[in-house]
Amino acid sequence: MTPVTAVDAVRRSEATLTVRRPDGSVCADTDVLVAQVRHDFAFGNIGFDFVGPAGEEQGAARENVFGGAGPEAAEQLEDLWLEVFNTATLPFYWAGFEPVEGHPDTRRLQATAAWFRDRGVSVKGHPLVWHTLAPDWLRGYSATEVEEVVRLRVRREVTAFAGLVDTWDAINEVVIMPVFANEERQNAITALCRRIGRIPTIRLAFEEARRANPGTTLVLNDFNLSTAYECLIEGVLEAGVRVDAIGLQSHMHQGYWGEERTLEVLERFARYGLPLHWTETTLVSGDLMPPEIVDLNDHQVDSWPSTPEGEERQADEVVRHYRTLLAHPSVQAVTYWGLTDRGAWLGAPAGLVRADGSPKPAYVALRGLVKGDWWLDPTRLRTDGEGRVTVAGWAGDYSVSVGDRSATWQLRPDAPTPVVTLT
């Protein structure tokens, strides 16, 4: 008998399914084939590699300002991406999305979102408000005008992508936002946040997005997981701002945090009673970034290769990290930040796939969890005299078939006992 793991204890449940024929009679004492079709849990990755190719873009593609492989790599990566992941994060960095005022990249991102949707993938937008990649042209407005332009930006994107992108990082990295200093260029959103305060800036992003699409899921996202973020969350909730999920980043370029630290972070942020989205996670398969680096962006090297030893370490750490996260009931989504080393953030060998398109051991290991240990392959079961059969698995979409007739159904712990009719 296979032992029940900590992850299964949280994620696995049973449902007793009643199977009927098209005429309404039950399929009594009948062999049926049951298979999982999709996970409910959001196994995410960035979809930057497919912006442009997904819309069959011709000619020169607009640069994705925060990375991703070139258009020529998309076909090679498509099957690898879709085999493991069911949730894509698309780039809405304002400086890249609208480098020229009044000319947003709406159509190309809509085409990409539709491409993912047509393949059964949910889509998330990242981010609506962020200081680091605010467009330079925004600095030409007065302080009060900037606030209105930001409001218009949030409403425009959420409205234009409703039905395609229904989850957003509404605002990104607010802990540092009003004190962010960049000697090379100042940005208007830092100035806005400094003028009106963190919580009013968060309220602006969330309330404008909610008005544009009341059904959207809005995430408060940050890399700063100190008590400063906890205080900010408490202030936001006390102010009555409705937050749907708390976003937590873990770019582990300096080494895997380990189970103890990860669990400590989970417990601290789970106490707010909101779903936790692990929005950005990476583990490198080469040399680790030196521990004395405070801002990861400051680490600049000519070459940062993946190594055999690093790849074995990365595979082990990916499995440990995902098992730790998914064993916690508050975790609703985990997004790995990059499928491939091509175009990876900071040039780090953090992808699950090498630059040449070959899977690393970490990819194989993660696929083994998502589509192996945590997945129900086609399984033959037999109904009882009343057409009932008990199915055990993770929450998600399933199929059941008898001969050439089939039906789809959903296994969810709190859902009513499913009754399906074959067609």
Second form
Protein chains: 2
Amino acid sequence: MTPVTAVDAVRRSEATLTVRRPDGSVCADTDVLVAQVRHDFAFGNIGFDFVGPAGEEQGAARENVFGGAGPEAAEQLEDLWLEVFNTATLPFYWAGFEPVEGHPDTRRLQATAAWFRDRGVSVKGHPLVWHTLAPDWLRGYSATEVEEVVRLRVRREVTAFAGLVDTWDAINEVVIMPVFANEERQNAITALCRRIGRIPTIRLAFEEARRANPGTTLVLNDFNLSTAYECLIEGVLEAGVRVDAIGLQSHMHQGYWGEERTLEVLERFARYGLPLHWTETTLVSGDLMPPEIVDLNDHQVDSWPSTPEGEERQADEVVRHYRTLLAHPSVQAVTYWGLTDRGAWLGAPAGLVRADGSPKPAYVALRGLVKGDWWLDPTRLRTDGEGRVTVAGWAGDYSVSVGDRSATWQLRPDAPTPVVTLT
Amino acid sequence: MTPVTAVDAVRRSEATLTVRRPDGSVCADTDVLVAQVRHDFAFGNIGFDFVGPAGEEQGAARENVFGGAGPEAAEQLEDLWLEVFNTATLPFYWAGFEPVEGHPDTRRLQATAAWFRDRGVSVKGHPLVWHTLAPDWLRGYSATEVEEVVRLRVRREVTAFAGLVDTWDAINEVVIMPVFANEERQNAITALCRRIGRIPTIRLAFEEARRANPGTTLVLNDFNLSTAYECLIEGVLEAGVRVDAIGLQSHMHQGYWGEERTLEVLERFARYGLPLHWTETTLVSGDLMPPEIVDLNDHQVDSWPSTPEGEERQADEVVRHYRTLLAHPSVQAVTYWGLTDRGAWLGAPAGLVRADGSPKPAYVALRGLVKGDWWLDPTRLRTDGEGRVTVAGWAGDYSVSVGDRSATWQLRPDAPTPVVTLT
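Having seen the form predicted alone, can you show the form predicted in complex with a further copy of the same chain?
Below is the whole assembly, all chains and molecules, this chain first.
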């Protein structure tokens, strides 16, 4: 197990905070209360469960085509979600987002994104281009038209969600995209990628998204973490496509990888000097999926229960996985794929919360890291004669207060001497 | 099984040959004897067995570090080799070619290449850059020096063998190159590739070789035929590196792939519009290597005999494999990896000839294709009133003779009306 200190060595830094009174004088030799408010590190989870309820005035009658727990469960999940996570992945699967051409689900998703934003949560859109869940109606276009329709889709979504969605999976699973064959009739995105090539398809997604919102963070995302993805990344970078982060999926329905394999993956993908986003992390609290399954979607079971032993194992593995990932300085985001077993992908007991809404041990354990080991609870400190106090903690937003006056400030390794004025 | 006609449909064409007498008049209404002399299609095999004997005046005392059957066997193998193959792969494994820095085995390899050339055989060099068999002394250089030493090596070999070696594996197995770990101490080429990236390493090899001999055919070669190689190829082509042919290895020590998988590989790699060279083909005539072996080099056995049943199976599979490959128009070369079991790679009974020099059924079967089904034996034809005769056959060199006068000509689909003058 990676010791806790390995994570802290990478994530913790010290700041010397100078506290001033409203009149500008320093708060010398004073007891102050310092507390962390938010992590800079992106602790993510999907926000699919909240698309219905959060956007209900816009689309109450609409089926929740993205999956998720449904409106009745969302209320009890809200606090559990917000207690641990600060970054929500919202679904922009094209076939679900625009089932009828020309009728995208924009307003409902905007409302959902705003709902998260209003609660201090950053929002990520997933994904702009993907062969799976490409709309059937796209097949009605000619090969050259498809490319233009895809460009329009990318521009439309990124433009409509500027200010609400900060990060996009610009394109998903390109390694397999042009040779994807697990479908009865080839989808139009696979045909496009096969015709123009992987790198031009990636360039299309990134360039359109970048043009529509230069400030957004654009992720190249894949589940294939073999040398194939390395080769793809190297080709994309050589071709001059600007990638903001490398997205690595880790759906572990077939079992936890262990530290050694995880470190090996980290090491291979960190060498491009780009931030690593662990975009889709899953660990089940029940039986493991048989190892011979290649496409996880092929595993269909009637019932896949969460078990007491499975829940203990999952809790242990969640802690080990997060500790391993966060001890690597390239990792900037880890997104767990689903809060609850209710409506979970593949029916797997992959949630951190049981279908009945009660937290599993993994939830408690992860909260213990994010809001415990890795968090600064309200702490009384004393300033020196020049109003300075040293605070050690993770990068993020903090508060400082003296009596009923307070201020917020940022702890960042690259700005170690912040100054705040109480108001 | 691919029907014979599928191969012929791709490979055979018709030429209308006009035959003239030495005085320029047409050979009208005359019996002529037409015969094929050489295939344009590259039927290749390794020529390692002949490095010793062919180059003996230059380096008789030198150990045959490249493997191979040894001098005493070469004589009996010569006719068997030349009867079926027209393209020889010679070994330029750096550690063997230049075991002591500054003392490359140039003259012996030049003599061997000339020996083949004098027998009408095209020569291919394998490989210019590869992490396996990188010389130990290369580790003595700094990271930046290694790149320059590699460049010098590429330039030196391509320059010294211009006119003798027409085709080079410019670089070998780049998919695994930067992450190759099956060695106690990391070799210098892996370190280079990891430092500068796969595509810059490929560019280095191709650009130096191209500059040294613009007329040479440069092959990108790999055993990894997964999507990883596709991604690598796409990146290389996007980066503007000119690749003349895609090299595909098919060492089938673990069993024949079958037509379906082979066609799937052909289809995936043909879509780049480049010629496909099947550079290393192996089918064993004994037990199969266990499927769990990942790096074939890890399989070490004391004895690996050729068996009667294995030989029948091998013959069947050789025919099926060649028929499948040659029925695809993108395939321009197929190189079998070894004529004899004597000194064969891994000790495998992969040869077409037994260790005692007797041909296996696979040899007979392959000869039956190359010099039988796919060959035009001397055939009597009659010219029309304008000295024309229609010849159907595979692209290649042909002879035409009338009495004791003869001429050679080429049958090529893109030049269907050749004219020859008998001499």
